[in-house]
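Single chain ahead, written as structure tokens, the form predicted on its own.
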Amino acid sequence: MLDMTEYQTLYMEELDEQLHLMEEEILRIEQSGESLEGIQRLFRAAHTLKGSSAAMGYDRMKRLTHNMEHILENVRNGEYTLTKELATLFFHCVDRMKQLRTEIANGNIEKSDIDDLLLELRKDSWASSPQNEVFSGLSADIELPDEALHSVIQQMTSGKKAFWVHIYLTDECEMRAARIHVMNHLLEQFAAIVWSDFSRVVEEIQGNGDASARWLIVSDSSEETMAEDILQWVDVERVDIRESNITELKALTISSVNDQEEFSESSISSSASLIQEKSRVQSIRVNVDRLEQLMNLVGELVIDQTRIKQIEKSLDLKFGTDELIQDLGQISDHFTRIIGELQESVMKVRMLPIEQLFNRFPRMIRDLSQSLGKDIELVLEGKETELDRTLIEEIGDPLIHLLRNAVDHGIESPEARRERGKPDKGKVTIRASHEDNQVLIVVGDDGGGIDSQRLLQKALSLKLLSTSEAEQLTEKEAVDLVFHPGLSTASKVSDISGRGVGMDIVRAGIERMNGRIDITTIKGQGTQFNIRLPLTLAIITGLMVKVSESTFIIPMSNVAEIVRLEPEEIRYVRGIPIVTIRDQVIPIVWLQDCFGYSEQHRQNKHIPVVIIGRAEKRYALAVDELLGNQEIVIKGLGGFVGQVEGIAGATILGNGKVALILEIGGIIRMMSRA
């Protein structure tokens, strides 16, 4: 018996494509109208599914699957129309998908039931679904011209979309004929006229006909807009107006049969030169674990060559001039650069397209938007800017929490906005790019802002603050409260957001990125997020510091500046020890104060400081001597360690030493409460 085990890994793989592919179609669809490719690369996905889940015997998932290409068929061959209702039915199968993919993957069994859905599937409506009806009120009993067909096709490629229009005269108009004429040359003035039975309308006019006549057009204006202009014509009583689409004109045309047998054809050719396309580049998949090993090796070797170096220079100080320290040097510096090709090779391996999540986005915002009964668009910006996969992974729940609250409390409802003079959609922005050798990632909304002064009473009312403390905050400081655990201005809870259990969590899991957020915010007007990352986790920066004769990495992404100090220009207020940078107040506390070390930095004449930074805030670090900085592999602390606050975890240095990375949202959590 044929062990389909070995082919488990390779269908979850496909399995996560297709749903994704699904998805992502679904929502195109959904949002810009169906097209003959959109509806073939979803009919090709709900096949390759059946198909393979077949093959490994999961029939549930196949059962689903050829429900939703029988539909996908018959949109195909232009019977259906992919309604919003069928979308979201499409949406709905595509989240049991996804159950059924959980239950496969945990324990090879499929559990969910999946009868309801294929009920719906079933039904004869969705051929004659109200939408439908009109949509063949208006193009009934039409055999369009298949150069109508192609100048429609043409037109399309420039962004235009076709419509449906019917125009139905008053029974008081007397001219009606000559009415519908002039009905004709209105709409020449802002679309392109396609097709138009006005011609045969004039002639049944003349005998009594019905007073109506239909028009195909091209167009860049929305449905919306040509009704409010048509019902202001004369002798207009009433107006029906739909978008059409590539497939239903196609059935309409006089060869439609030959088209479809054509349709086919090329659709065959079509994945074939994808096919061929596909053969032609040149990758292949890797196991992400395989990766993982080669950048821990990559790390060791990067490991060895500073201990080389350090090994070098001790031998130069020892030796001087030797012929073979020199012969050593060379070695060494070859071996750095090789490593530092081997590791730049390894690192663009490792970096992925942030798009592989952006594209997670489009779905939740819809249906956040959908439950809350507002019209938000999302607009996705610098999708191919690269991110190391170990980031991507872990800024994903951030982003989350930061859309859905720009979904729920930032972006007000549609009756709000009306009343601001805002247009009835929001808009939900996410912007990546690659900044100073940095990730910048900004989440942005057109909602109503953050007010400030509802942080500060709701501080208040809480005992966060006192009223003095509260006084002496800025505007600035005061929207940063919102970051404060358990501070929400939201005025109800609902399963959305509203707790303020989740911007405290944000920033936290970013700093632990060694990354940094700030807020931009203005009443009325939105917010905007600003997120930045380093490129990667796994070999980063850092400076080197000595405490008491250990030593400490500050990554130098954390690193505003580096100072030395007088100890006298360490001054007191209110007990709290600050100095006075470029007419900037700033905290400042002895690293060796932060883990317990004896005090022995206090007879320095002069006093090493780094400044680290968090979003507009600045905050000093006394050290006992800075060590410079240099390339280092970051490794965990272990399971027995497990975390400590402060410490980001560890790494191996030239001497063979281990110290420890500094995490410095951590640190400033206990400056605060010293």
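Here the structure is a predicted model, which is why all the values come from computation and not from measurement. Superpose the two forms; the largest set of C-alphas matching within 1.5 Å is the rigid core. Positions refer to the first chain, counted from 1. What changes on going to the form predicted in complex with its partner chain:
Relative to the superposed rigid core, the position of the CA of Phe163 differs between these two forms by 2 Å or more. Taking the rigid core as fixed, one finds a CA shift for Arg507 smaller than 2 Å between these two forms. Positional change of Glu73 between these two forms stays under 2 Å at the C-alpha, relative to the superposed core.
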The other form holds:
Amino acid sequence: MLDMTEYQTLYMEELDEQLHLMEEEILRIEQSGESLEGIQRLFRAAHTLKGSSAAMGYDRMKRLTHNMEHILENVRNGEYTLTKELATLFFHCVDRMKQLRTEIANGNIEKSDIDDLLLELRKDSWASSPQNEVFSGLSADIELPDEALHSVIQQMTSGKKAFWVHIYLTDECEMRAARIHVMNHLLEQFAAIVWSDFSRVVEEIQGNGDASARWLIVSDSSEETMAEDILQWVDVERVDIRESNITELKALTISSVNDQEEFSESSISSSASLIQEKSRVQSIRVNVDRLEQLMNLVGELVIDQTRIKQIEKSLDLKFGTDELIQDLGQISDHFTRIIGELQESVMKVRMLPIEQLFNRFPRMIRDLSQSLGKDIELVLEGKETELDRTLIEEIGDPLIHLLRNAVDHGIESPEARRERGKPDKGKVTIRASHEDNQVLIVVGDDGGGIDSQRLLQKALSLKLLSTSEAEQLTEKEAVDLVFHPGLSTASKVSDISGRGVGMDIVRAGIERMNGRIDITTIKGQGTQFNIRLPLTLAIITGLMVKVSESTFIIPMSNVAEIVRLEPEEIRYVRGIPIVTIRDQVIPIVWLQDCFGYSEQHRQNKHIPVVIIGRAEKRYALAVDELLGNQEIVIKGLGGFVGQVEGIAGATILGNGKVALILEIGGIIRMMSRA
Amino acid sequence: MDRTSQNQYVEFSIGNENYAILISEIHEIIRMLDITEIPNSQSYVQGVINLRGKIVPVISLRSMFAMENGSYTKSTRIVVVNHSEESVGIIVDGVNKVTTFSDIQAPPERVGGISGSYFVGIGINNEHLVGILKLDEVLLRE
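Moving from the form predicted on its own, what structure would you give for the form predicted in complex with its partner chain?
Below: every chain and molecule of the assembly, starting with the one above.
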């Protein structure tokens, strides 16, 4: 017996890939018009899925893809046009296939009914009316050689017109190939033929299949007289004639260049796509669990390595310049270097381009903007930016939320945009890039911006803050109110957003990843969310601090500054200890108070203080001692302990002890409650 | 009943009382390690230990059963059990022996001030009565 489960896995992977490809392609066609290579790719995807679904015995999947394939074939032949309605229908099909996919994954049975879609797909209303669409009908899949274009343009400048002529032979016609040859001759007598597919048609004609051929001619007669003439010829069933123009012809020439590249697949259309092509060839699929395991093992090595270093130090202190200890020192140094490189390599293996996340967005924005009646252009930049796969998983939901917000609240209605003198079409941008060892993701829109006054009023009416507090807020702090739980600027609650949960969750999620989010907004011009994330979640640089004999670790990404305070520098405002650093008043918090440890060590001459927090809202964390920074491997506390406020996880130190990693967001929440 | 097919238990003591855990539920028994406290966590969670590079939470049955906290001695052990695919350490005052029970009776509603639901039953062997822990219940997270 064959092992079906293995095939099943392969099939599922292929299914995911092809469904994704289809969705992407339909979107592209819908946005920038039909192109031969797009249709071709779509066709190939449907065809591939049809084959593998049939092989796996998934009948509904097979029938759906088969019918899509059929329509696409007709689109390719120029008989149908890919209209918006057809694109929407294809989207429905892809959605249904996703549903089927889930069903197959869960119970290996296709449950969803597909008859409604099949009925739609089989409707014959997709046939095109050639006059409407530039790239459709008569000229759908034509590739015009450069020379042909030049000759047309030359003749057109001398006052002649270019026409597409499509002649259909009657069913009764015999010797079709010869008949088409004759027609080519007849045409030549009153027009200059620039291009034709008649020779291909002649080759393909066998038996009683449909026969029709197309010509691009240049002539000075009118459409009507030509049609009259041609209909007189023997065996002509029907003729379509349409005048062409330079724009269309140029477009066809350009697309032909692209087509050739697409099909040869070796030539270079752009360096980026070349790289992609190459990496596809050289990559292999690896089970995620194995990568996880590899990362864990490297984590153990990192821990052991710090322990060896520590032991070497102790030995050195104890036995001094013993030769063996020097040897050990050398080996341990080498070890450190190798492990460092190993760690980096494994980290790179886990990195994925953010593309696979970004690819989900165009479809989402399309659906959203349709349901909201807004016209929105989504710009994706920096798809190739790589980050840790766990980060990609985690950042997905926050990004989706921000994008939804941008479309729903950010971009104004077309009327409001016109009033402000902006183009009807709103623009939402999402851009990823690397910036000093961090990943920067920017979500921006050119909408109305965040109205801080309205936020303030709302916060006041909901009694989220007092009037005196509101007066003290800076503009930036007022804008930051969007992150306040229970506050949403949407005046009406829509399906898409505006339930008042969300932005605080977005921020909490990003902070859990040791990332940061901040807002720049200009009223009337748009809003921009900047998200900074570490490259990886698994290993971070941490600042080790000592509090009441315990060691804690503060992620370096959270540390704004480290200072030592003299006791005199501490002042008290309404009983709250504060310190002024560069004109900013920062409240001081003793870390042991956060954790309910008994007070001690406060009489230190210098108090080491770690400044944490976001821009305007900073806190000074007073600790007993700073122990320096170190690369640390983040480990979870496990499900049994669960989420502990203020603690992000744990790590194992060089001395073999477990140290807890602080979650600064949680600490700040604890402080603002106190 | 065939004696060899009888389930084996590890019997341990907390204070003056004896408890037991089915041997198949136990991963290993280790000596006391340095415990790192977790502030703001459940009171019965003593903290976490480094078990050969793995971070394992340890709990105190004493505080779970509302007993007085005793100090750790030479005989204090951590019984590491597997619970829903995670390791959890249980601190006990001492491990006595591996044993079988000739008879196991349904637990009463309360076993010396502790809810009976924490127990599979009361094991009886020739010396004394032993509360057999129901790990699913003991390690149930609220």
